[in-house]
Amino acid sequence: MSTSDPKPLKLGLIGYPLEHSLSPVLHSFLMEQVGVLGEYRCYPTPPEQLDKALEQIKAEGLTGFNVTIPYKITILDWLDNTTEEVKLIRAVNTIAIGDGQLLGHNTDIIGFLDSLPQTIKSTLPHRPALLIGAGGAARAIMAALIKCHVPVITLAVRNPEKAMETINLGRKLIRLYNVPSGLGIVDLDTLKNMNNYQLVINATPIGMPNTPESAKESPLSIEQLQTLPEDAYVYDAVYGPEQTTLTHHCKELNISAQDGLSMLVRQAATALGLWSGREISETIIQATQDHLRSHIQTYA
């Protein structure tokens, strides 16, 4: 490891609750990899607590942090500028610290495209997307999508009105980047019939094995599954030591699916290089990819 950084990152990841949370494994594998000196812990934090937190993440000369479930949107209110993109999405999940400012960022659009198959992420002009869940993972995704040109993307929640201003969201961006997307809006609860969609992802933390009960959860049924065309592809956002619920449910069906630990990776590798000003090549994305499911597997 090289000796030759002036100082060690302190890094961190502020959310409620974090006790199954991989953050801290795979950016200390990372940050091995590319020879950076450094410590990453988790911040759990319940929302009567952000104030505090935050206040002792500045107080403890953090370099940068990440921001989970519950905060990716609510933390807005506390950063002091954010980068253009997250001022169009207004949700973040990377944050840089310097000279005790917050700076917010959005990795999770890179790492979600760059953690798709290339097949798929070629034909995403040609796939009409369901995407479940509106908050900052579901804006992120969101963003591209549109990005990437997909014709249709709708929103499928248990609340449609608290999704509307993630929909006037993503109007917004469809006419900044002049595409021809259209954005809509389903009840998840009330949807029976899935044939027009070609991609299908889940945004939300449903089947996130924070407990043992959520872990078997999905947020469709096979029943809602099986009437998805034959060349739809799925996408679950959270990750297990095995197969989420979602992606076991695609496999019975015969249904191209992946789990999210692409995602976490890439956007993880993407927030590293902020912090350290290092390129982070595929190689060491893969390697850690391999060790982060390794590392699963061995402790569920």
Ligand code: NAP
Given for the second form:
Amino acid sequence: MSTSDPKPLKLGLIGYPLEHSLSPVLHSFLMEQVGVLGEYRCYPTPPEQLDKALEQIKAEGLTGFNVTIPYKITILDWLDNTTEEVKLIRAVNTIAIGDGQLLGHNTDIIGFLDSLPQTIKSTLPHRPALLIGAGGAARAIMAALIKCHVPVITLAVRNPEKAMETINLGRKLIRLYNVPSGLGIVDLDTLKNMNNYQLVINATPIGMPNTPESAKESPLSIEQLQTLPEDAYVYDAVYGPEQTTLTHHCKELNISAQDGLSMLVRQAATALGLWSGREISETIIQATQDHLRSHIQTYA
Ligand code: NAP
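Next, report the structure of the form predicted together with this ligand; the form predicted alone has already been given.
The next block holds the full complex; its first chain is the one shown before.
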């Protein structure tokens, strides 16, 4: 490295647990493709150690870091400032550090939107949606759906009381953007007939291949999926080797579906763009997706 080269980026990920995170492989590959020097480390942090981990991250002089489950919402209490978008949805997945100050961003919103096929994106104003989960990822996806004028967004949750904060944030967004969307809530356990939904999104960790057993789980059964209308589209924010159990069920039933790998790559590319000031091309995004998919095959 010559003396005129920029300083290598020091990046990381905070969450718990992180054993199966693809982020280090993903960011190392992206940095190599973009021609940026840097390292990306995992900081697995149980809740009682969050304070200490953030002090360590600052002391180590990180450029920035990502935030994942279970901290996308709770980390807000530790931030010095956030983007206007984060102030609205109160969920963060990317943090930039400058002068020891933590600035929260959310790149999941754009990551989700850009991962949708154009044919689905252009029909969002005609697709009543069922959004499973009400945590950090669900808030970002809800904001994206509201921005795209999805007519009705129904949250399917196991704990309706806990989900009210997310619903209230959504209501504020609808007023602010002055869009014709409505919001509702249903109990995931009692969900039977889904023939009203033309878009279904899983934003819970159900089906994440952390263990062979968890990889077999699906937030929706075959019986539930059978009640969807013909032109429904199913989106699983979870990702795995080739398919998740949910997208596998959909394939069996001839329902169009995708997993969350493209979202993962796109939110990461936007985050790296923020930290490095570099623009990341679609060619690099596609190459990173292919690289990750083959990497998951070997770790699964
Ligand atoms: P989070 O903030 O902890 O929220 C998780 C949500 O899932 C909560 O609403 C939680 O309900 C619900 N949930 C958890 N286990 C459940 C179960 N067994 N049954 C029903 N609901 C359950 O986590 P997050 O940050 O939103 O992440 C959620 C998942 O999204 C992650 O595991 C990740 O796989 C995926 N994700 C993917 C991308 C991507 O780029 N593809 C980006 C972000 C997230 P309670 O509130 O009742 O606990």
